[in-house]
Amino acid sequence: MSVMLEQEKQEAEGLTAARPAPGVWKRLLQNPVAAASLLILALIVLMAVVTPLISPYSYAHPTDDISAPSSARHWLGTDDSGYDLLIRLAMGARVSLSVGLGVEILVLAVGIPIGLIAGYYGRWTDTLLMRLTDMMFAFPDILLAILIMAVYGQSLGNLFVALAITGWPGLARLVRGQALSLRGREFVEAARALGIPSGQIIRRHLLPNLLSPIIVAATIDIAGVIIAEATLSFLGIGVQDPLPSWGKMISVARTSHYWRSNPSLVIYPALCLSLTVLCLNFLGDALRDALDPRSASTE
């Protein structure tokens, strides 16, 4: 009798429900703008990571070319303070899509455990969890990181914390819901029935289920992160001297009033801002009709 109820224990914790089916990646790149999107991203994760290495100018002491045009010796030239165009571009990249990443990283690590524990319990668990995102909700994103960033200073770390602050939100009302949809799954009541215990089913049966709408919403939220930091940054609270920001570069460039005369200043820091937050959202619309397994039953 033992034997038989731990094989319907072992064949409990097998039952699944839908996952994406095989063959995410091959789907991902036959879309065209989806392998777009991708290229586009190595290309500036390349220059984030080289360009700072084989540079000969430094991101954080101007050279003696003042307001020079691109030439071999500078290839998009300098501004009118004299730092090199493309390593503060470079610098700004590796800025942005450092806080990007990062950001989303804490934010996953807050937005899953609330979302999933409030949705598998349900009840005066969930209420509890729910008016306290609602409370969060209340507070416009921007304005609270702005709040943030005044009362506990203008440093890179506070400027994760206070993004992190502002993005868990939505990520936990998402995984709330899908975990809401998933509870009620003949494999989880299954789980229920033989005794496994509910942190065990959350973790083998709940959250891996749930990756798929978590990844692409992780994506899109990245490009919403770098957007906040370079809002940040244009009003000057953001990232601070001498690390650049495509964000403080445009606002610099805007101040001075030289960008008039050299409109590069501000088109090459919001082209490369631009290029990356496009490029994430349409990567994120294309992970989500690759990781959908009715795509794949259509083949």
Second form
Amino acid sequence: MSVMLEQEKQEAEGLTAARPAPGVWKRLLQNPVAAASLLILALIVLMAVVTPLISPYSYAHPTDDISAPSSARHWLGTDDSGYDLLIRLAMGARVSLSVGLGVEILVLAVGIPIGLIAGYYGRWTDTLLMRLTDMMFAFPDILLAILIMAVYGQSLGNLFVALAITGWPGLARLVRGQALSLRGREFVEAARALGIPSGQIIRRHLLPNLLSPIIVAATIDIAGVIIAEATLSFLGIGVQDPLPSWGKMISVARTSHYWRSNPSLVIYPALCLSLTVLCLNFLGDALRDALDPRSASTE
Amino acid sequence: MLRFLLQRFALALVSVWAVCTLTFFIAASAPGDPALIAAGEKASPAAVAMARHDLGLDKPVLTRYGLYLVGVTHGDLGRSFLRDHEPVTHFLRRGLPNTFLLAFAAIVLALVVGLLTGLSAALRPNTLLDRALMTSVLVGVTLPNFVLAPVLILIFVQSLGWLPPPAQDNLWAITPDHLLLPAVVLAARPAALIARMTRASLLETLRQDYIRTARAKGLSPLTVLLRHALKNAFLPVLTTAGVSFGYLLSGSFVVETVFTIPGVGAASIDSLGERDYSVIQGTTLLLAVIFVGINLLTDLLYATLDPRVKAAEGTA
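Same protein, different state: after the form predicted on its own, show the form predicted together with the partner chain.
Complete assembly follows, chain above in first position.
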């Protein structure tokens, strides 16, 4: 409701639509929650990038130290198979982050065009494409991804495809809704009246105005993808050996029963996963406020 | 109203058909030969051919699709590649009572906790209570169930000993305290989503003019809340509850696995060890159909509670 009011107000003031306002970074960093989230995410990225480069251990080969406590040799200790926990966590971070980013790129590549076309052209194109997304929504949550991984087998490529197939309908629906409301706006009508071809209107006038909501949705979506990957890996149908994943680490530790005497085997990956997901959510919310300061002030 | 009902019902049927079609063709396009899975890697060509014939895999794919659709309407979801080609419905029938009990307990818990949390937060917006509740809601939304489960087991089973360890048994046959932890874990995310929506929706409703009018004419705050605000604020919550039921269904895979509950989710995951994906195909279909049914139900409930929906649909 308030969104519509804002749009009407903007139109009355003769402004164009909500392109990302200048000074986004500054506003983002002034928000303490966002700044802290960015810092934590940066640390996790740092761990993912640097640890495998400097660690003497391999994520694929266990060491001779079984169930070692944390020490100068093994900063976070080892598990009951002798794997160094830090290197496994860091590789898990690489897996989570690259799956999150990679899948989200696929989701954007499919969801944005479909949403734009459905929203801009309307009529039967819209009906057709939106019925297609409705079909995908009939599958609760990541059930379709579970089925795809189960049937096609557990490769990293299949994982990307399965999660992208599960993810695009949500984004397509968001983009379509925004495109639908932009289509009726004066600057789009003016462009159409000037005889500018549809493709160019979509690219030059719709897409730039859609960037803010897309950036916000994508940030929060990445968190969802990371959870989905961890869930599949936890169930044993995600990332396969020897590659570690935070979800798989929790699963492996849980089935070994050894974690009851050494809970850190579960706690470290759980903490990494939760922090990453939580920070991405905080960041998404903060981005929403920073990209569109007007909506923030009315909240 | 009848037209609206029929329209929604037809849409739900189309969704069910789409779900059947998609699950069938995903399974039909699987790499590898299911007959080989059924007969075993080292089976003779004759045994593989027999398994193929027995499972009906020797027919053309469109014929199989037709037979599958006909089968589904008769409650036949195909047969397992292994275990003497036992019908998939047998697996589901064994697991469903457990999955159902768990889901039911979780959704009741989610609704009660979610509504109360959202309500308390909305009545004291921007106070410390509101912030504390909304922070825990965010944690509830973001914390995956397989993280929550071991942590809670560690605290309540391992350290405090208040709750029994997972029993690996039929839920209907054991004491209710075995159900508590799995239900809490499964309910966490739906509860958080419902709480968030209740708060937002109630705050929005309380800003409306008719609420101000009700207050101005001297009604007590409690009457305003109960008689005027809650009914309207509840509508978006209903939709959220319907959608979050989806998390509950797919979440049952994880929660049943963690707590060793013999439900449909755990059965499907178990059968994957031998690449017997026929069971998970049936489970996916069943859960998706339940989900479509739940969404149809929320749509209808919505229409009964909000006359505007009926009016809008009638004129459209």
